[in-house]
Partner chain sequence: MVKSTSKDAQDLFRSLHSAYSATPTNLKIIDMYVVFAVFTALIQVAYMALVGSFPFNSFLSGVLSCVGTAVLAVCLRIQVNKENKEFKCKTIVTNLGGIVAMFVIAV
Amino acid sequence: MAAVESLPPGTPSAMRNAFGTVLSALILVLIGVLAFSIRLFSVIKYESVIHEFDPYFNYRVTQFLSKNGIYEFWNWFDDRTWYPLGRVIGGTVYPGLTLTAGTIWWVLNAINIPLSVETVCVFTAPVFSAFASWATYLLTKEVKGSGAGLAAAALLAMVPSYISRSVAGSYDNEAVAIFALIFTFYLYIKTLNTGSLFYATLNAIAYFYMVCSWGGYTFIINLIPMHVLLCIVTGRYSPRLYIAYAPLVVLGTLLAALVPVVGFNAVLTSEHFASFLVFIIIHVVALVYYIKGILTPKMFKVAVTLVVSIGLVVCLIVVAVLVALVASSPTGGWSGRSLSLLDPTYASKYIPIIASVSEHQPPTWPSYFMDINVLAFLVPAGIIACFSPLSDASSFVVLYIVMSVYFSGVMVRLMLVLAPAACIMSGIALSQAFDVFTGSIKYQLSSKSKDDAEDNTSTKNAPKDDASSGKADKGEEVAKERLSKKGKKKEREPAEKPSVKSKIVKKKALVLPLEASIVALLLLIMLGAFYVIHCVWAAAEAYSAPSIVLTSQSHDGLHVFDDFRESYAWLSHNTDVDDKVASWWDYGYQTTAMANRTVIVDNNTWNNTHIATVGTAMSSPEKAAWEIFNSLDVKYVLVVFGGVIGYPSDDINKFLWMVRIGGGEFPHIKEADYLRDGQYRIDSEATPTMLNCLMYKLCYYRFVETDGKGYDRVRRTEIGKKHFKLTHFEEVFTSHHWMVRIYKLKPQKNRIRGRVKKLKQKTTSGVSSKSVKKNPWM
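Sought structure, where only the one chain appears, the form predicted in complex with the partner chain:
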């Protein structure tokens, strides 16, 4: 795009520039409003409520922060969760999101706008998505110019993958972190382009904000070194590269170590080693260039031979030491989650919890089209457009998209990181395409008064461009066009005036026939329209469900299932403050936030053994489960059951994971015991272990009273054991649609007669199959 030169005001080009700036500012404001409003569907369709599970934890932390101040927050030890272990909140949470929302709430309250903490939390994500689209504009402007920037910002405002994690109410780390990610990348590219230390400092601060906000910051600290390495290897080393990279590493590491969650991991884990390695490499390269600059070539050759021989020996020693250090830790220094990114099969073999989270599964092909839609085929065009002048900035964006495509292929949750890259690439592609087409139209219209010979030449030389396929290979067309034009130009006699000739040489290279350009423009606009329609549909239908309230349309209107909140309210009103509630870890955050009761395990899943204990309890027969729960001081057990209304994400469907995780720690739980012929069933063909386990009993207790036959709508079969009594638990609450069922542990009998005790010991040795692997709770 043409660079903006400083022109005296009042000249037509200066006026045009000013008009362009005002127009882009206006467009940016509109894009921000669009980004904000498209995320408000859930507030309109349901209510202003926090969604899902993780946001409830963030909301609870923000509440604590707003009530008690930052000092208390920093030192908070939470004893209402992971009973009896507790959790050090200050040291294990990424504080960026809560601090941001807390600051916004505090500022608003200070200027007398009394918004509640919940409202601030619900609307933080849309506000920051508007900021993120502005950051995308800035980033793409650095790469290709403001036209591409506007296109990319408009695309990011609506891309479904980003909407899915930042609707109003989805108060999660990514809401703020994606903005921080794009902004950090923008500052890095800006530093790379200008070489100013001011932006380098800002870059380090933005990186610090990113580290505060999300564990995905390791993506930045590995992508930037990779890009630096790429630049060095392709011969693009320049002092600006050094200024962009070296301060970032040092200051960034220092600042990252300030965040308690990261702490010393900033220098000790393998995730950061890449940055240090490239730090050393860039110093070596800088030194080499410097010496090359001050020496004569002959002397330089001598220097090289001398250094290489000594340096190689030193390098080998250092590498050997490093390898020994890294190999001494069992995972080679990587954390579990990062290792599962590099080796996708790692989690399923060693850490079933990571494998069980549905967000950590690889995505399917349709999810790509659902999440980034039209951008999926604009991205390759953008990559080609980035190569036409390959600059440092465009090589960075290409590397970004390649890496994010790989990682999004490993884990569905990382589609979110792909979204900004895809938007940038597509913005570049769209802007280039519009440039070519509108330029051709303008040229064609203005040259209608010129020589006909020129028109004939251009129409003859225009390659056959199917407008529908033009988008995919328009980049190649343009290049081919240019080459053929140049070739033809040489053969023609210079009949025209030299000035016209030079202008024609420049403009003719990009000229397509008028009709083709107009049709192509219209088709591109239609493509954009399809994208918008899809995004709005996705935002409204697919990603706006708060999942704490369910709705369904039926012939007699809209049914609302508010069972979760009903049961949490029951808990908070009908139990003592110190009562412990046991449930599967999915519901931990919601229970502590809404019911305000102590839970045993929650979504943080940091202690696998504790979760395995609860899983074992759910998979054991009633008496064994009672023993386990009693040892944990549990008073109430909560299960989620969807059989009455057909809610598919209930505990029976998750039950196999409980068995696997429990079996991972306590070998007397074997998955095969719960499967009949390898199939998971709960009907009359189910195994006796399955029919006797606590989860089955708690879910299906009195279920037969609902319809007389016990027909489970999710599993689509009648249940196996229909009439049974509970001996160690009593039912205290079942929600309106039977979705949440709460049971209380019955107190122990006062007297145990001798005969019963002997019977207990006999059944103990009979229950465990091998004498070696005994049930540790009996």
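Could you switch over to the form predicted alone, since the one displayed so far is the form predicted in complex with the partner chain?
Just this one chain is shown here; partners and other molecules are left out.
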């Protein structure tokens, strides 16, 4: 028996297992190559360049880290941002991405592969997308086997929602955070299945890396306690559950507190309180199970009453402390973004700076089809498959998909969290479907071959003579005797056979007709082909274009708009190093990184009052705006305008958010003053406040010279105020396609000249100049 169980190398089963392992490894390598290569369209079509806005800050920080070292990085005070406040970089960033790319750059240079920091930053996201695909395979394998794992990994490698944040050049926190998220979940499930303290320790370390990488780590520290509580409530508590959760809370919280940007928030903010409450509950439950094993039933009842009473008292004390902490905070201990997730209307009511970000808006239904495509139809099938049978691992992924669907419906940015869950569920659904269809085809073909074989044997064994018929009679008598003996044996056997028969009936119930199985299999293949085509198109066209370089296709070919880099280059070469540049916060990171100039606000958005000050200046008349900017020592003002080429994400379309944010801090700015009958207009029906504000003047100054009419291609109307002059600002640069316009503040007029004129007027009126006493302070 031992020889049979050990499966010697020569047996067919061992050979089959070895071949399956090698084939799975080969498929995983190909999936990694696919995940990396499909994200290179941006480099192939454009060039190796950093995308979007936030990645430029990360790139600048990585440059500083690679040049000055990690100790200088932790203590870096950046005086080129948020002038005159500045910013402590080491204590206000999630350092995971920067440290990861810096380590990769250092290792490559140590082994004589001299890549630049920019090249490493550009390709970090595609590399980690391959790691995320492999982590998805490991996670799904723990839930439903290697077949589902391979399908889920292949789906994640191509899903557009993840591609949008991980193309080459997208050097943002999510580039490494999604891998950390999936890998943390895998180690939690692995610990839950094995009860290994080794995997529990690795889980805490993976959670620490996630905390270092992205603020979305709060999703992990709330989802896992919810699953633990679900297992306890449904009676699925086990020592493995305790080992999977308790070390994560203790070690994970201690490690998270080491990250400067988190610090004591790991134990003081409401996002973490659920984990501590469930931590107490699981210890009470563990104590009850322990007492149950060592006491008699009567003593157990008494002990349980005591333990539960003490546990309730402790829980009430903890809840009271938490309520006191929450009550002491004006936001209930929650951050603004967390409150926006719990109450989707909160940001629009109280924090317009959060609501103004496009990626914080709720998604539309077409965006689901764009970002996860056919996975939206496969997810329900995957959820059903997880319930047959239901395990701790499958219940976790069901909870994961439910929570991620809710959060993605609140904030379009969190479609990124939904993508791995959708791929896992879809991979499970595809694997189960392929098993049923291929099993049905195999069963139907084998049954047909058996029927054909029986027909052939019946024709061959037909009676030829009387001798053969006599032998047949004897055979029938022997068969009857055997049947009678078998009947007696069946009467003596216990009633276990019906269960075996029921299993056979269940297996036969899953068998589909041959034609239906073949058609369904072809439909699944067509569905997969459609998914691949859509993902390749999304990677090549929708998500590969960097926001800093724009393109458009027309009848006369491809047009490239490189106005942003042209403008930043002008600032870098034509302004002094210490000059301050004011713009809306969207362009702060790029201005600092590419033009190397000091900015007033940037994309960190940590100081709402400072941003409101800039918004107020943009919303004010020219003279009042000049006074605000002059008080901030601003020398240049940069605005983005898309009315000439039809670029919709310009400052005129963002202007109402400047008004709302500015009005939140400075009550004299009222949104109603910029609207005509509730409508935002820039034509002849626009309000005088709108037509005279600084943003309108800086964008539309000399705009009528472009076509003689002043027709705005974004708003699709002629502007209301076409001919005007600037008194406090002067135009110093306008990019080739009028996308970026830079103005310089005119110097303050000398007040002494006015007094001299008054003196001259007095002398001409007959007053003697000798009798006028000179002011020594003039």
